[in-house]
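Just one chain follows, in the form predicted alone, and it is written as structure tokens.
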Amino acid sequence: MDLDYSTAELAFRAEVRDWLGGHAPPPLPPMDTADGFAAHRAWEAELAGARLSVVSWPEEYGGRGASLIDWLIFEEEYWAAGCPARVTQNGIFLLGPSLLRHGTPEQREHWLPRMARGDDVWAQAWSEPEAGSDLAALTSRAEPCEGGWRLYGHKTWSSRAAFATHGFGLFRTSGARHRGLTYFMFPMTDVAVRPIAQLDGLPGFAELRFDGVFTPESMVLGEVGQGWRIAMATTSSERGLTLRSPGRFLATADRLVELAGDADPVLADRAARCRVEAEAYQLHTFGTARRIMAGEEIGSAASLGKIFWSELDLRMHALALELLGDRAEDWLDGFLFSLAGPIYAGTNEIQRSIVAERVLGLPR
């Protein structure tokens, strides 16, 4: 693997670095508040007007086509600067590539450059109370209506859903376990929403019903029954390289090795350690994101990184607060958020039963 950055991706560096300098906005309100995910829509339009917040999409749908490898880049950039959390993760991370690669050209160029300003703000309705991590044996189902479809059942655990304008998520439209699933988009308009609170007592989640809710054909995204196929497209993106880039927690590590640096040395050594294994992760990815453009798929690989940045994540966040006791406010929020790590983006007790049976092929 070639570990050297090229003249153009240097230079790639030193624009969005030099552009964020000028213009990384103060602290926003947590984006799970209605002043809050305003804020965030508002901070997204504007890295949207320089062309910076789908930086690899195509420019056509508001990217400028850059490499993976530049996008990479860009994370680490954003994230050392301080930037916020993306409101727009789940459209422009998880629906967006599986829109650039089962949409149509219709669905492509009406909703990717909407994502991208942050027009429109997508919730990922996945879990269901009775279905748990098994996502093949969801019950919420779709009925073909007149110009569409009618959509009824329950889900849950739907991030961003509060606030949000449009959902995506896979429906029973026959019986057949896999291949009686069909993967819908939907206007939040007539779902009926119960925000729940998180641990911080804000509605970072929210519980959807149905009840007969129309959209219209052109919201299906691939064929019908093919949803199973897509959605789990969409989760190799979540759990193996778009959902958390290495930038994160480089930048978390960065402010630990910092926090640690008079520290007892035993505790010092921790945060060394997690600055080492951020590293790892950060060249891990690149080796995976040269590979993708080398035309290979992520597959069940895709866990390995899932399982490894979220508990790197909580790793350091607990050293934090064991560093600085009652003192550690200002790393509170993200202690909190990391404890959900291991959970969100399919447990890592189930990515692990992946890494055994798909990669290792252990029996099971």
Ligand SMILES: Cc1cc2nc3c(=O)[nH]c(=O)nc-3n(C[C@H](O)[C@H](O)[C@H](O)COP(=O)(O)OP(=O)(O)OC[C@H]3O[C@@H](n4cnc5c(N)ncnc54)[C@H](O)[C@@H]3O)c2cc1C
Second form
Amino acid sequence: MDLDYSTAELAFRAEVRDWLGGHAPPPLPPMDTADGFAAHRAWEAELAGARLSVVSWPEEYGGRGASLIDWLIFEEEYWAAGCPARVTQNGIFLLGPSLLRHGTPEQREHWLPRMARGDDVWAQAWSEPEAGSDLAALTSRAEPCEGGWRLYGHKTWSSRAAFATHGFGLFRTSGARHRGLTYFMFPMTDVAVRPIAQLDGLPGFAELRFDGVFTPESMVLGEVGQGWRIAMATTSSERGLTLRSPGRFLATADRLVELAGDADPVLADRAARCRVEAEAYQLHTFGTARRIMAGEEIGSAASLGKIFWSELDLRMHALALELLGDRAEDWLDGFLFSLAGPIYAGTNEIQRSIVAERVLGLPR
Ligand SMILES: Cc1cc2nc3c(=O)[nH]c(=O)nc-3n(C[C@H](O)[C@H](O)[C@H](O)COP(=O)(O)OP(=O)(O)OC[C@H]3O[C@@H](n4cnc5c(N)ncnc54)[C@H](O)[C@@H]3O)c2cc1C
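Now that we've seen the form predicted alone, could you pull up the form predicted in complex with this ligand?
Once more the chain from above appears, this time first in line as the rest of the complex follows.
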């Protein structure tokens, strides 16, 4: 396997580094506040203006038609430059890839460029009070009506939904368990939104109530009844590749190694190990990207990456706190968020079962 970057990839890296060097914003207010949300959207529009918000998407949707390798390079430069977490991440990393694959030409043409510019910010409305890990147990439903569908039910833990303009989620249109689920997009206009504070006290989540919310026929993604299949493709992107690129963890590991510079050699060694693990995840992900580019599916193996990055992130932030003690303010938000890594995008207990049963073929 050739591990060297091509001349074009090196030129792309230099272009991204140069642009971010001149444009990376100062730390923005948290995106879970109205001001922060607006500031993050403005940053998304600036990125899109340089055609850097979704580099691997086709040009007609605001991308550059770049390869997944270029996307990974972009991500490394993005996080190394200290740029903010992406307020559009549910759209561009989760719904976007599903729309590209399962959307109609009209849906793609309408929604993808808007998503790329941050005009619309999407919330993922999957979890329900009694259906988190066991997502197929969801009870929210959709009923057909003149021109579209009416949505009923109760969703929870929806990130950024306190401010998002649109949502996407699964609703039951017939049948039991994973049969008879349909993938809907919907405007947030008529959804009753109740913000839920996270550990930092900010409204990072929301609970959503649907009492006959109308969504037009044109906002069904894929065929009616095929929602589970599309959702599983979304989770594969989420866990395996797009939601958390290695660039994010490499940047954290670099900060950690710097922090540990003059520390106790045992702690410095632990920091160095984290750097090596971040690099191992980088190499693993480059392999995954190459396989996808060759037409393979990631499938259940995506769960391996999710377990690895979430536990590494937690270890790195815990070590930073150990190194800094009560001076750890700069790392505190990251630490609190790293606590959620083993839970969101499917808990690590469930991911371990998936790896055991579907990747290793162990008995149930
Ligand atoms: C920061 C954050 C952001 C999130 N963002 C979103 C979002 O935007 N949209 C959205 O829809 N959801 C979101 N979620 C919700 C998340 O997907 C769920 O919390 C997760 O799927 C777990 O579901 P649950 O909370 O219902 O826990 P439960 O399913 O009730 O599980 C509770 C515990 O039991 C364990 N458990 C359950 N079943 C099994 C089993 N069969 N074997 C072994 N252990 C088991 C779980 O692993 C977990 O530790 C977010 C969560 C967090 C923390």
